[in-house]
Structures are given as structure tokens and as C-alpha cells.
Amino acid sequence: MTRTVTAASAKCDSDLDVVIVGGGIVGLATAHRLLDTHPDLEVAVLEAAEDVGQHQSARNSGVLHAGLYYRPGSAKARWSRAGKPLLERFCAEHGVPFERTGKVVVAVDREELPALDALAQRARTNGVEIHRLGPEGLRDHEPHVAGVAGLWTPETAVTDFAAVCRALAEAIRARGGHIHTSTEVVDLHPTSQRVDVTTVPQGHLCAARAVIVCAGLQADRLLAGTARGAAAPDGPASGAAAAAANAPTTDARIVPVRGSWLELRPDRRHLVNGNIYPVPTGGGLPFLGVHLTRRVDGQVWVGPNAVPVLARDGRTPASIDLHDARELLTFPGAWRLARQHWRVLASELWADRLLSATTRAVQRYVPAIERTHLRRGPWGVRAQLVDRSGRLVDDFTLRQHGRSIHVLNAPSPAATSALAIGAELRDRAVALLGG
């Protein structure tokens, strides 16, 4: 179990080489990659929660994605393909359970066949092992599935990302890295030589020659705060760092989106062998629709849905934070998103309230699943970057501002890709440190 560090004991050295803001899987993977290749660096991870990996990293179905859905050449495609074998190797070396259960993508009617064929071509372009299936082939892998055709990839796996986070934390500490929990970063003040880090409740905590922000739901706020604090007395960053720095975005915001799962009753788990996914519908939204996953612990989860919410860090699914709500409702991109996709959003809200609506969606793929077989399961809030036009930003997004590097958008498959993203962030940080 990861050691929890109380606020009172969370003081770190006044000068560090690298501070990583955020103790989720991407931040921890970055610290691990840094210390793996540069063990002499002084590295600290600062996490607001009482333990690492408490938010998006632990609140997901645990799928290690093979990379078949992502646009060829995109960061998602590149980093998922590079990151998945790295994470599987890490799991094997550190005793974290994982299993290659495979995935079927199911076309339930002939109208979906062109999209299925396009997905197969995309998978092959990305280097994913993919097999076209007819109805009998589908049933060979998932006997209870109904469909006219499908795709099968044996590469898809499942793991426990919360356990991955704990193992990463142990590896970081073993290499001399520091992890400080109950330490919320509220301000970053960059100068030409360092970044001053301010936290609550401690006040000013430390300074670092480079800061990497992997703050998830707070990513846009910390980037905006860094930009405001950039006018330091000794002037802006100069030289190579200034030339490489990108101006922070002011045209996109994090919109919190709640995803809730249903659980299949234990006596009906035999209806799902691995992963059952729909053919992506497109339409400008990156969500894949309802899918079924047999987790590494044997549970079967259905979902998740995608419902915009009014609290980034709510304690209940219906929590409202007045500051978060005001910020969201005054952002033009949120209203344009709602106007463009109101039918989808209404459908998600309807299905979120009525289990029978989700059951009907599930029965398209597994007709034997009935309403009484499902019960409400876990939920979590994920960070989705939306621009002012109302477009959901689909790919990973990094921004560099002086001596700080910001992960502004890290949707799925960020957990699968974490060690590959961490290598990219490591290389950028080492460049800031002068090699």
C-alpha cells in the first residue's frame, strides 16, 4: 500500500531539479522514466489527494488499448502503440496483474459494415493485429454476442491501473524520488532560471529548474496561472527554452465529464469473455459508446456513459461546485458543444437516469443480458478539453511555457500510453535542464 504523506510532513527541499504536479498515472510514469535514466536528478511528485492514483487513473475499466481506434500518425496512435508493451513489461516486472483478453468490435447490422471495414484498415495502418470475423467467428470468441460481422484483436489486455500507480510510486521512492500527498499546487511562478511552486496548505513549498504539470481536471487552470505569473522580475525565459516555448492556450477549457458504469451480476459474468465494443459512430464526439469489459479481477463492467457535470472534484455523481459551474456556464465552448450535440447529450442523460435505456443499448450486442442482471457500479469524472468552437479536442495536447511543461489534454488511452508519454515529458524536461 502506498505510504500517505500528511500535509504537515510534506515539506520538500527548497531547490529541486524537477517537480511533477499530479500523482496520477501519467505524472508517476514521468517521474519513473526520469529517475530510470537520470537517477542523479532530484525529483518530487506533488499530489493533492491523500494518496496517488485516486482520480481518473483508478476510476476506469482497466483496459490496455491496442490502438486500433486512433487516427494514424496521431499522438494517441503513436503513444498507445509504444506505451502498451512498456506498461505490460512494467506490470510483469513489478507483480501487477494483467491479462490479454482480446477485444471484439461488433457490427450489429449491415449498415455498420463500411465503418467496420474502415476501422480494420485504420488498425492495420497503426500496426494492430486485426482479424475480420463473420457471425460464427464472433461467437467463437464471444458465444453470447449477436452481430453480422466483427473484428478481433488479441492484443487488448486488462490490468488494475490503481495497482500500477502504487507500483510506480514504490519504484520512484526506491530510486530516491519524493512523493508528497495532501499537497495541492495552486500557483506556478516561472522565472528565467526556475519555477517557484506554491501549494496549500503549506504556502511556498519549493523551487525547481523544470516543472511538469500532469494535473488532469486542473490542467487548464495551472496553465493559465503559469502564463499570468510569467512576467517575473528577472524577465522571461531566454535562449533555447524561450524559442521552444508555446504560448499557453486561452481558447480551450477543461469540461468535467462524468462516466458511470454498470456491473453485471456475478451469476451472469459468463456472458462476457473479454471486451465487447461497438463500431464507432463518429459524429464529432470521441466517445466509443457502450461497451462491456471483463476486468482483471473477473468483474464485468458495462459503460461508461458521458455526462457533463458541474463539479470537477465532486464527492457524489450530482455534486455542484459553484466556482466550477460558473466557469463552465460562462465558457462559450460549452454552449456551442451543447447546441451541436444536444441529441447525444440528451440521450446520455436519459440513459444515466434509466437503467432500462442502457439495457436496451447493451442488448444490441448481448441479447441475453436483462435489466435485472445489471446494477449501478463505480463512477468517475474525466477531464475533456473543449475549444471555444465547441469541439472536443480528441488527441493528447502538451504545452510548454518557459520552464514548465503542461499536459493539457490526456483522455483515453492515457493510462495505456503513460510510460510513452512519460518518456516524451522526460526528454523535454532534460532539455530544459541543459541535457
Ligand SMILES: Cc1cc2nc3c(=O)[nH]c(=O)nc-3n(C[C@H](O)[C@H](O)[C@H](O)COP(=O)(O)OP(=O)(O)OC[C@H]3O[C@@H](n4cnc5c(N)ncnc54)[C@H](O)[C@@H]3O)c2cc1C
Given for the second form:
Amino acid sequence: MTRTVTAASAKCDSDLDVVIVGGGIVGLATAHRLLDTHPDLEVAVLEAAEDVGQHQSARNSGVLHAGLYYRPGSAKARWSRAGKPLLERFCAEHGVPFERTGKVVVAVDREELPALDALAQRARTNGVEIHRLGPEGLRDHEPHVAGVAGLWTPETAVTDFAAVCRALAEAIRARGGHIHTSTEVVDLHPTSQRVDVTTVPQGHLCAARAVIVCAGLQADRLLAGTARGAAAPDGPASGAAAAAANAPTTDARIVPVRGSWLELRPDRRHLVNGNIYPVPTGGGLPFLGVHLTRRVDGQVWVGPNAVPVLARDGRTPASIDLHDARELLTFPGAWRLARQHWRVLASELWADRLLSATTRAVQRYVPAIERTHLRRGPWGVRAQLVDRSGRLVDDFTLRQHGRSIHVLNAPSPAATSALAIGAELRDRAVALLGG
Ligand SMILES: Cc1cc2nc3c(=O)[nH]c(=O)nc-3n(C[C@H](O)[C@H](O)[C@H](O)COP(=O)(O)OP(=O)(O)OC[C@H]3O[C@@H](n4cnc5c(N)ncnc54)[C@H](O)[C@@H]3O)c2cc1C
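Switching conditions: you have the form predicted on its own, so give me the form predicted in complex with the named molecule.
Up next: the whole complex, starting with the chain shown before.
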């Protein structure tokens, strides 16, 4: 098949094999895995932003998670365990910095011991190297930590996921793949043989034999758009009616949840060697509690917190997008979530405003950190799938509909797992292409 898309504004006259919507780490890792094993395929990544890896993939803690927390057998457990070594190898081969800084989980009192032991058991079941520590052992790894017991894994690492995205993009281009930035997909119209792809500002850009959608915060909308496209008339041979009958409607919605960090003053960075986490309580929500991360550039970040927001793509932490806000506030799942977890949400909102509240949370296990050591740091917005009952969908979620495959839920540790998620998406796409 001849290459026809050569520039962001070009149209293509013939089909591509695979179009990937979204140039975050998941979309890029998928393109990379496809071209790795199937170098003859025509693959294009279409990215709405001016560059790849600008959204969640650039605004995260930078932790390569070892896989302690995830339900054994879940996609999160399997793909983080498989994806982390792949990503470490990719970093080593492409000159992207990463470091195995390890991680301690600290129990500050005896009441936390049952949860700590359950976490150790889960980590072992997932195949993670994990060591039980007493107070002395804790201090061997993190001299400024105070706790009655803890866990240590040497496997946790840190990297710069934005740099990973840039290296993936380079590798994709080197293998003949196309990346089109400033190219927003506004319509996916599936027929029995292909999917027509319409973008802004290009119009009808191309058709593909398979489409993989890795659109992060816009995942639910593109899934709904595909369903609408399937329902639209498509001529006699299209099979569109049948496709519409199987349309991948979902009652779940992406709820944007901001995570903000505080930064430790440079002259206090010595208080943290690697990653320090509390025993997760979460209050029924899948967030890990305020933790400390020594990043690959030496900065130490505290957080992130978890605050639902009214803009998926806001320019400031408090941005409101009227369309996003209306959709969220008319979604019953959001209200049910708020009713079920109002205490946790209220305390997150409170801590978001007051540095002293976060300071107190961190002082529980690193008492030497004082409020004056912390200043406000960066923030990012998580794409979190919530169903109509108000339940946060915990595991990675893929949906397949005809010739399109959608990544509907890819929260943390999706950056860690990206190359394993990409391998799964590649296998599904190759099956669609007929092997
Ligand atoms: C606060 C925070 C901390 C985190 N910490 C960690 C961590 O330490 N370790 C870890 O493994 N994970 C972490 N994560 C999770 C991780 O960052 C995400 O799971 C991962 O980046 C998801 O990648 P993605 O490619 O699915 O999404 P994104 O990076 O959001 O990429 C989606 C892309 O799709 C594009 N797009 C959307 N709609 C369209 C369209 N219509 N047309 C074209 N392009 C479109 C967007 O512009 C975007 O570039 C964290 C996330 C957050 C927010």
C-alpha cells in the first residue's frame, strides 16, 4: 500500500491500515508495537494537540508502578507487570532517563497493620518483590520516615513520561509511521470494510481498515461518536444498520479528576530518597493517598490529591468549560458518586485549598516536613470512567465495535503499562486486518 498522508493538512486518497486517534503514551505505544512486529503496515497517529504527549501523559507523577495494589488477574495487574520492564528497556535503548528508586509503604500505627499485610500479600500474588520492614528497616531506606512497620519494594522506578512520548514518536517516524498533530478527529464513520475518519481542520482525512481510539479525557465522546456514525445511512452495501444494532453505547462517562502536587523546597529534598506512600485507605476510591515522589530530575513532589473539576481540558486548575460542566452535572453517576463519597470529596476539596491540611497528612509519616517547606506545584487532570451507579471503574477498559477498538478507561498505571496495553491493542487490530 502506498503512503499517502504526508503532512498534517494532507488528505489521503487511499486507505491506511490502522489509524490511531490520540498521541498520548497509550496511542504512541500502540503505534510503536504495531510497527515493531508489522513494519509493512500503514499506520498513522492523529493528535488534536500541537504536539504529542501533552495531556495526562505529560502531567503525572512519573512513577513506574511495580504492581502492588491491583486486584490479582485484573488488566491493571497483568499489564503493569508486563509493561514496566518493557518500558524500562525502551527507556534504556532510547536514552530516556529512568531510575529504580524503590518504594516504602508506611504504617503509622498498629491499626494499619492488617491493611499493610493484605497489601503485602496482594503484591506477592502479583509477583512483586516485597519485603516486610520494622521501624529500623524503614529508616534504613528512608531515614526521615516514622512508622511502626512498612513494606519495601526495590522495583518501583521513576521516569519522565513526556520524554518517553517524544522518544516513541521519534521511533514511530523512523519506522515509517505517520504522526499528524493539530488534527482533531471529529467523526468516525464505520462501514463493513473500513472506518472513514473526519478531522478538523482537514475534513475527510482518510479511511482505515482498523481504528484504535486512545483519546484519554475524550474517550467516552469518541465512543459515542462512533455509535452515531454507525447509525447514519451509508448506502446499500454498508451493513450500517447491523453495526448500529451493536453500537458500543456506554452509560459510563469520563469524569475529570484533577490531581495537584505540592513541591518540596530544594533545600529539603534530602528528606526523601525515593517513593514514600501511606497505607492506602482511599475511602472506597482508587487513589493512593498523598505520597512523596523523588522525580527523575531530583525534584520531590507531594501528592497528587483528587478533586473533581468542571473542565476536561482546562487551562487553569479551576477552569470551567460550559459543555463539560453541563454534561457532568446532568450525569446521574456524578451525583451518585458525590452522595456515596461526600466525606472523602469534601476533605479533598478542603486539603486542596489549605497547604496545612496536606502538610498534616504528610507529617504523619515524615514528621520533619513543615508547611514552609512546601509550595504549590503542577497539576494534571485524570480521565476517570464512572458508571451510572456512581461507581468508579477501576480496571482498564477496552471496547471493540466493528473495526474500531476503544480504550475507554486508562487511569494510572496506564503510563507504566502503555507498551503492554499497546501489544493487546495491536493484536486486536491485526486480528481485524485478517492476521
Ligand atoms: C495526576 C496524575 C498522576 C498520574 N501518575 C501516574 C504515574 O505515576 N504512573 C502511571 O503509570 N500513570 C500515572 N497517571 C496516569 C497516566 O498519566 C495516564 O493513565 C496515561 O497518561 C494515559 O495515557 P493516554 O494516552 O490514554 O491519555 P492522554 O495522555 O490524555 O492522551 C490522550 C490524547 O488523545 C488526544 N485526543 C483526544 N481527543 C482527540 C481527538 N478527537 N482527536 C485527536 N486526538 C485526540 C489528546 O489530545 C491527548 O493527547 C497519572 C495521571 C494523572 C492525571
